[in-house]
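The chain below stands alone and is given in structure tokens; this is the form predicted on its own.
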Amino acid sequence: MKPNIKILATGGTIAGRAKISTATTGYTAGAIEIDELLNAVPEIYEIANVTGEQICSIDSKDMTDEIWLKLATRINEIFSRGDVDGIVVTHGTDTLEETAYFLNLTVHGDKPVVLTGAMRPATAISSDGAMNLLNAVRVAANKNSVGKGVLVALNDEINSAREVTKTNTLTVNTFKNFELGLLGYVNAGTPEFYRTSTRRHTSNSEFDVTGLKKLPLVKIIYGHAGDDEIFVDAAINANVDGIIYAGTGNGSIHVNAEKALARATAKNIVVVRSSRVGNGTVIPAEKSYAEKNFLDGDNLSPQKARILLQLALTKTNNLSEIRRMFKQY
């Protein structure tokens, strides 16, 4: 008996439409619906039955969290039902990870949820979108793929939703975890996993955004040379709830920036450090950090570090609390 897999589909990349096959910018991301792309991949239907749903059609650069908020609950409604076994979520590329990690954390259920996306549109020749749609279909009706949290697979590969990254503008093997590797490859169209991620997901997370129309305000400030307190004092102005300072090496801040993120956590802001790096982890550093509570980002990226902080301020302000979920998320 096939699997039941319900795509639901919110443009990007993959649902884009160029004038010529040969283009592979500046096309219309989004612009063809969700039938027509399983239409145009009818092998999906040899695997499982598949039926589609229309999200949104949006360039995900234009992502806001209002989608993922309907998105999240969309998914926990169709998993409530309990006649669907997987969820494939079509999406941009450009803040695909973004839509993984935030689904990640708010998604309850070990039943596989699988982002794909592509970096060519559906016109162009050797498009990789429809590869990678069944891909998607592959590994959200793979029963390994249960309890493994958000999943994305392009390009043969798959990748944890807390760790996977766009690494590139442009090549379509851009989604990379350089340090703690893939989970698993699509060898010959059958998924096979090698590694789990061993932070806290889905069925085992404890956020709920049942019911909410939005979420906390969180900003990300990036740190360098010459940096000073223009954003820091801008952020605290328009009166937000969290910082993100991607910090230079170890989640450093310039002395310029400290000083207004000091002013930020003495009127309640929560300051995260994180790294502009892109690899490793941010810990303790400056004793002047600890002393004006700033929080340490884990190895989180500044963007993701975002939505945990969000997600965290839903439930509590305080910072004992909000450190312990950057070490178990």
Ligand code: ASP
Given for the second form:
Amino acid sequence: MKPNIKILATGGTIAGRAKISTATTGYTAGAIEIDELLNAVPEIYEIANVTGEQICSIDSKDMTDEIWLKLATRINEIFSRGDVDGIVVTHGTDTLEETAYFLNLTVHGDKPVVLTGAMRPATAISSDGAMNLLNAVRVAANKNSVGKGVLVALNDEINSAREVTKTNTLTVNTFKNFELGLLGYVNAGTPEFYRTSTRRHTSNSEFDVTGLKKLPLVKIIYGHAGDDEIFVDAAINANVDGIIYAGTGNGSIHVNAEKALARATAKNIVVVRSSRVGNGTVIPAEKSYAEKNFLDGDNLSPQKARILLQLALTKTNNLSEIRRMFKQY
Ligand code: ASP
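Just the form predicted on its own so far, so send over the form predicted together with the named molecule.
Okay, now the whole complex, with that chain kicking things off.
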């Protein structure tokens, strides 16, 4: 019997329409609705019983917390019914890794959830969308994908939601996990896994967004030579709940920004040090950071540290609890 796979469409370049077939930029993302997308790839019906549902039609640069909550809620609803074996989410590539990590922490259950997208619009010569969609359905329908957390499948590669990131603005081989490596490939149509992510996710996650209408407000501030207190003070004045400081090197903070961040933690705003470097782990460093109650973001990118802090703050303001979460997720 074929598995039942549900496709949840959110827009992006995979659903993008350009005026001419040679255009790979200057197109409208999210212009094609789910039925047209599925009709363009009839091969998916040889793999699974596929049904589609439109969640939204956006360029993923415009992704919102509200859509994340809607998507997580819908996926949990679908899985609670028991008649769907796996879910594919079609998504723009700009924030695909963020949605994947959010779902990795808020979907409960072991069934596969696979995100895919495309770098070339559906109307382009040699568009990557059709093959990416077919492969995502193959991954979602594969028993070996069960229990691996939310997966990202593009360009014949399978990556974990936690670690993958978009690394090139234009090329089709853009999703990478530079240092820890991909999880597997789709080899000539067959998903094959070689490793797995070790951090807590999905059925083992403590985060539950059921009934939530909004998420805590967490902003990212990007450190740089010549940094100052301007953005930190703006964040404090905006009553944020948390700040991710994407520091230089090992989450290092410019002395001027550090003074402002101390004002933030004194007001019970949670500050997490992350890094703009792109690889490696942020570990405790300066004594002054510990004294000011800044937390360490482990090896999460700033944009993923933001998501974990948002979810952490839905449960607690206790710093040692949040510290534990950054070690476990
Ligand atoms: N801006 C587009 C989006 O994220 C890019 C893409 O899908 O590749 O929706």
